[in-house]
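What follows is one chain in C-alpha cells, specifically the form predicted alone.
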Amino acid sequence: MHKSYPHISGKLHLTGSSRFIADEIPLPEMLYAKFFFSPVAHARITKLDASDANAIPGVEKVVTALDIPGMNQIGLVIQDEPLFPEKEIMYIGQPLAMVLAQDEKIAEAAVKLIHLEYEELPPILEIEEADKKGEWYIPERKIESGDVQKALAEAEFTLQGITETPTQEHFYLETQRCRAIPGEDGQIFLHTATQSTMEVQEVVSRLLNLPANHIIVEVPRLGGAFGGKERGATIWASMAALGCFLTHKPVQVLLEREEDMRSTGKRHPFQGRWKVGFNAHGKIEALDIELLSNGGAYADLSIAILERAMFHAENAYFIPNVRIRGRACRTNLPPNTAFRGFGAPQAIYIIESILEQMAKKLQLDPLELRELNAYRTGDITPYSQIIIESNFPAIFEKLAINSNYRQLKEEVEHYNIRHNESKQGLGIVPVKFGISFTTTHMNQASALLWIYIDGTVSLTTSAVEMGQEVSTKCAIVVSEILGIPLDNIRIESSNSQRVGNSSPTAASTGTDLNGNASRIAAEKIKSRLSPIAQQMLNNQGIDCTLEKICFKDGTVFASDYPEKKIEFKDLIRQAYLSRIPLGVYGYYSTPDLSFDREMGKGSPFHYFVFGAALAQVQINLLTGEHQVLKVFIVHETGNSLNKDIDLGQIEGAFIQSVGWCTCEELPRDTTGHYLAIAPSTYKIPTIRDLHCDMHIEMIPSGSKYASIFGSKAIGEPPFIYGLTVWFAIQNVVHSVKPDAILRFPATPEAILLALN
C-alpha cells in the first residue's frame, strides 16, 4: 500500500469520546443484575431458595433455571453448558441465580439473602486425573505420518520427557458487560461485549423460544477481548437477555473484576508427553507427542483448541515422522476458552522446549539446530498440506545479521565470565502459523456498503473491532478502491441486523475475511460507478473506455487525460440521478480449504505466516529478577494494509506473551478457588517491563498466497516471540545450574528456586 494511514479511532480514544457499552446512559427503568455464584466447585443441589432475596424492596425478581421459557443450553459445538445449572454445579464461580434490581447496591445485598443447600463431590482439577478417570468431552484426535514407531527404534538419539503450561488470564480492560433493551413485537435489543453477534442470537434465540431475527446484537467496539469474549461473553449476553424478556425492562449486566477474574475461563493448561528421535546432527527424525489440554466444566471452544494445538505441535519443523495425539479433558474449573494463539503457543512451547533440550545434548548451537529443521518450500505437514512457501532460510539470515548473533553470544559468554551476582542469556524461536478458521464453515465474512448523496461512505461488515483496528484496515480497502479520502469513510458498529450470520473476530481471520468482502463490496459498485464516469466524460469530449477509468484522490478521470477530473461526490449525485442503485452488499468465502478429521489429513489453512525472533536477558542471582536487555523480530507481514497497526500488533502480542511466560501466575488451592482474581495478585506486565532496546523487521514477502492486497494476518502469530524470553532466562539458569528445572511462568520465585 505504502501509504500512512491513520487510526481510524485514534481522535475518539485520545480526547476520551469513544463509546463503549457502560459508556452509554442509564435508561428509565434500567434493572441491574448481581448474581448468586457458587462457592464450590462441584455438587449436587439439594435446595436453592430465593424467596428473602425476592422480599427485598427494590428487587424486580430473583432468576433461576425455573424462570428460562426455551431451552436451557448455551453450549455451541457441544450443547453440555446450562446456563444456570439445575441439578448439578460444575466450578467455582457459576452463576445459579440472578437478582435483578433497581439499584445496584440492592441487588448486592439480596444476592447475600440466597440460600444454597448442596450435596458437594469431589472435584477433578489436574489434567493427569480427568484423562485417567476418562473425562474427554470426545474421544482422542490424532494426525499421523510415516512410521513413528520404527523411527524411534533406529533413531541415533532419543529423548523423551513431560513439559507443562499453565492458564493465562485475559485481562481486558473491558470486564463482561451487556445492556439488554425491550423493543417492540417481542424484539430484544443486545449491547454487548462480544466477538461473536450471531453466536449471541442463536444462543439468546434458543434460550428464549424466539426467533432469530427478534434478537438483535449490537457491538459499538471491544474494550480488548484477546478471545476471552469469542465464547465467553454469550452466558453474560443470555442473562442480560432472559432478565430484559421477564420483566419487559431494560437489564444491564456489568461484572466487577473480581467476579469476571473468578468465573470466566482462561487460556487452556496443556501437558505434553513426548518422544523424540533424532541424529547426531541434530535432524529430528520422528516425534511422538500426546497434547492434554485442561478444558474446565464444559467445552467450550476446547475441542477446536487442541486442535490448532495438534497442527502446530511440530511448530516450524519438517519432521518425515510424526505421530500427534490429542484429548481436551473435562474438570472442575471455569470453562477454558478461547485466547490470542488458540492452542498454538502451548504446542509450540513443548516443541520448542523438545529442541533446547537436543541443542543441550548434542551442544549444538540453538540458532543452527532450528534452521537445519526448518520446513523449505515444498515440505508437507504431518497432515498432509504442502508448505507452498517457506521463507525461513532469509528470515533465519536476516534475524542473524539483525542481532549480529555471533557477536552477540559472545558478550553474553564474556559477561558471564565477568560477573557472578548477574548472568546473561539468549533464547530463539521461529514460528509458522496456520491463517484460517480450522472449522472450514467459519471462513466466511459479509460486508454492506452504502454511498450517501455527498460522496461519503458507510461501511458494516462482520468484523467486531476490539482495538486491532480491523475497521482501519477494511476503511484503507475501500479507501484504495474508490479513492477517496479515509475521512470520507465511516465504519459502523457491528450489527446482526444490517450484517447477520457474522462468524467470530478471531483466528487472526479478521482482515482476511473482512477486507475481501469489503473489497469486493467496493469493486461491484466501482464496476456501476464506471459507465456514468464514461459518459459523464465523453460529455467534455473524452474519448475514453471504461478500463482506462482511474479513482483516485477524491475524483474520477481518464488515464489518459488525467487533468481532466469529475470529482467522485459528482458523480455520485449523477448515478442517483440516472437510478445506479448505491449500496452493495460483498460476501467473500476462504477458498480451497478442507480436513477430514478422522484421517487427520487435508489442507486447513489459507496459507502459513513465518517469522523468528531472539531475546537477551539478564538476571540478578540474589533476587531472581530478569530484565530484557535486547529483542530482534523477523516478521512475515506481506504487503502490510498499515505498518503502524502491525507493528503495534507485534509489541503488543510479545509484551502479552512475555507477560504469560514470566510474571502471570494463577495459583489455586485444593478446592478449585483461584487465589490472584484482581490485580493487586494477578501481575501483568506494564511498559516498564519493555524498557529494552526492541528492533523488529517486518518482511513484504509478496506471497500471492497471502490474502488482502497481499498482506497477512498479524493478531496472534507474533503471540509466539514472547517465549524467546522464558527461553532465554532457561538459559541463564542452565549456565549456573545445568540439571535445574525451571517452572513456568519463570517468575523471580521460580528463577530462584530453580537455581537453589
The other form holds:
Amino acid sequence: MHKSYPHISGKLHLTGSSRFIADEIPLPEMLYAKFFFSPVAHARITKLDASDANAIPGVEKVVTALDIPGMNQIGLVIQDEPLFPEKEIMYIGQPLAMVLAQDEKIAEAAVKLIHLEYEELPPILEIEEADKKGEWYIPERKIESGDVQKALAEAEFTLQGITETPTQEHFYLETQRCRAIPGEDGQIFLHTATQSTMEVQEVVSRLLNLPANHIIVEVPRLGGAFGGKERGATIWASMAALGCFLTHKPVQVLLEREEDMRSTGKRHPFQGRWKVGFNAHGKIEALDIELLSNGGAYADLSIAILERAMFHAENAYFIPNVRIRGRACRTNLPPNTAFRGFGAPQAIYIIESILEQMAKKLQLDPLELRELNAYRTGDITPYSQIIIESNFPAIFEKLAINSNYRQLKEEVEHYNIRHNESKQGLGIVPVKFGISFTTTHMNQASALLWIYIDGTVSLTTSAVEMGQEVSTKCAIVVSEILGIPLDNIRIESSNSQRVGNSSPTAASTGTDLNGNASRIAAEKIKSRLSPIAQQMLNNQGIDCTLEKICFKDGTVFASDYPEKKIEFKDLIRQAYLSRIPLGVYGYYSTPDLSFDREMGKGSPFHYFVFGAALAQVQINLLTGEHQVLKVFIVHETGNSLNKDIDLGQIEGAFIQSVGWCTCEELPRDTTGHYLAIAPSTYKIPTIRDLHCDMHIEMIPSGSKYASIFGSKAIGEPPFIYGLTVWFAIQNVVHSVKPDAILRFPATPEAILLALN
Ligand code: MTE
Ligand code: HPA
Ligand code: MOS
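Next up, the form predicted in complex with hypoxanthine (HPA). The previous block was the form predicted alone.
Next comes the full complex, this chain leading.
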C-alpha cells in the first residue's frame, strides 16, 4: 500500500484511446440540438414564435416549455428552476427553446429564425442590491458561539472591513453534453457528462413523468468537471431526454465553448462584512462576519455552498466568540454552482485577509500570528464539532523548516533593498478543510463487484471518474484485499442500472465513500472464498485456520506454508463449481455525522484535512507581471493510497487556484453580459505559469482521523494554497505602497493600478 501506481487512464489518455461521450459514433436518425438563448438578463416574455424555424427542411421539431409532459422543474434543493422559462427570463444565455434538426448547420440556421418579444425588466446583478431588496433563496442562516458583542466591546484592538471575491469559470476541457437514445417500452438511455447519475435520473423522470426505472444514466468518464457538472449537467441531460422523448429518436446536446461559458453558472462571488477583535499578541478574541454570495438566477447548490463557506469562515483558527451569518442572494446571472472548494476558498480568503490586516496593524510575523491562533487538539469549532486531532502547530514548524523561513524572509528583504524595479514578497495560508457532504444523507456509496471465471474483476461504484482517478484508487483497494494485480481489475463506467441512487462524486469524498464500498464488497467476497481455499489447501495436505489464509500476488496460501500456493484463478473456478456466488454488493455510509441547521450545531464532518503553504513571488514593478519563485506545501494526505495521484491533485488544485487569484478575470457589463467567454479573452494558467521550485511534503495523520486504509480526501483542500500567491503579491504591493488596495484577481493591470 501507499506506493505509487501509474493511474489507470494514463495510458489511454496518452494514446487517445480513452472514450468520452464525444467519441461515440453517430447513430442513425440522430437529431442535433441547438438552443435559442436569452439575449437579456431579465425580461417578461410576451411572444416566442418558432413557426419560421419549424418550417425549415431538416428541422424535426422546435421544443419549448409547452412540450414538457411532466413538471417544468429541474430544481432540487429548492424547486425554483424551470427547464425553459414560461414567463420570466432570468439570465443571459438562459435556453428558451431547443431546435432539433438532422444536422448542426440546419439547427443553427433555424435558431436564427426564432422570434422573441419581451418587456425588459431591470436586472439585479450585484450582491448589495439583491441583499438590500431581500432577494435571498432562504432566510439568513447563522452559526454562533460565545458572546461576540461583548468580546468585541472588550477587545484591545478591533478592525473591520468588507472583503470580496470574484467568480471563476470551470473551464473543464469537455463542455456540457448528453446523448439520449430511445429504448423499448419508453425507456431512455442517457449518456451524460454528469457528476451525479442519480440527480439526472430523478430530475428527468419528474420532467417527463416517467418512472425512474425508465431513465438509464451512463457516464463513461468526464473530461474534467471541478464541480461544474454536479448540478450543472442536469439541465443539458434534461434537454436531450426531452428531445428524445418527444421525437423517439436519438438526440445529441453538445455545447460549444462560448455557449458553455455564457450559459453555465460559475464560482460564487462572495462578500464578507466583518469585524474582528484581538489582543496585543494577536490572539483573536472575537469575529463577527456576514457572508453574502451571488447565487445567480436560481438556487442551484447556493445554499449548500453558503453553508460550507460558513463552516470555513474561521478557517484554521480557534476563535472563542464568533457569529457567522450567511445570505445567498438571487441575481440575474446564470445560476452559480459548485466549484472546487464549494464556498470554502471564498470564506478562507476573507478570514486570511483579516489576519493579514491584523499582522500589519500589530507588526507581527504572519506565520507566527497564524500559528498562535491555529486550532489545537480538543478545540471546538463555532458549530460545536470537536477537533479530535489537529496537526497544528507541527505543520507550521515543518513549513518553517522546509522553506528555511527565517533565512528566506531575510533574502526577500535583501532583494528588495537591492532592487528598485522588481520586488519580492511572501504569502502564507494554512487550511482546515471539513470532509463530508454537509448534506448528511449524501454520505453514502455502493459498489458492485463481479469476479469472472478467469479470476478477473469488474467493479462498478457510485463514483464518476473525472480525472481525479477515483477509479485507480478503488482498484487499488480491491487489488490489496484480493491480492490480485491491478491489471486484472476493470473499473466500469458509472451506470444507474448497475449502481443506483448514487450521490454525486463531489465534496472530495469520492474515494472515502466508494473506496470503502469497494472494500466492503471485496471483503465480503473474500470471506466466501476463504473456506474454498481452506478446502483446496487441505486437499494438498495443509491444515490451516481461515485467519491464516493469505491472498497475495495472484495466489492464495496459508501463512505458515507460503511455498504451497493456489492460483487465484483456480480458486475462482473451484468456487464457481462449488456454486459460491461470485458477484457481491458493498454499501458504505459515513458514521457519526449530525448537524442541526436550525441550531447551527453538530458534527457535520467525518474529519478535517490540515495543511499549510508558503509562496514566494517576484513582481516586475514596471509591467506588473508576477513570477512565482518558490512554493512550499505541507499537506496531510494521511496514508496516501497513491502518492502520484495525490501529488497531481495538489499541484492541479494549486495552479487552478492561482488562476482564480491572478489571471482569470471575467468582467461583466452593466446589462449582465459576461465579457470574456472564450479562451482568447479568459486567461487560464498553463504549465508555463508554474515552472517554479515547488516543494510538497505529504504528511501522515493521527489514527483517529482517517478514511479508507488511513488515507485522507485530497480533491479540494489544496485549492486553498493558491491563495498564498495572492497574499504574496499583496505583500509586495504593500511593501511599496502600504495603503494600496489590490484587486482580486491580481492581474498585471490590477497590480499596476494598486501601485499607482
Ligand atoms: N481532478 C480532476 N483531474 N478533474 C476534476 O474535475 N474535480 C475536483 C477534484 N479533483 C476534479 C479533480 C473536485 S471539485 C472534487 S469535489 C473532487 O476532485 C471529486 O473527486 P473525489 O471526491 O474523488 O476526489
Ligand atoms: N460539497 C459538494 N457538493 C455538495 C455538498 C458539499 O459539501 N453538499 C451538497 N452537495
Ligand atoms: Mo467538487 S466542487 O465538490 O465537485
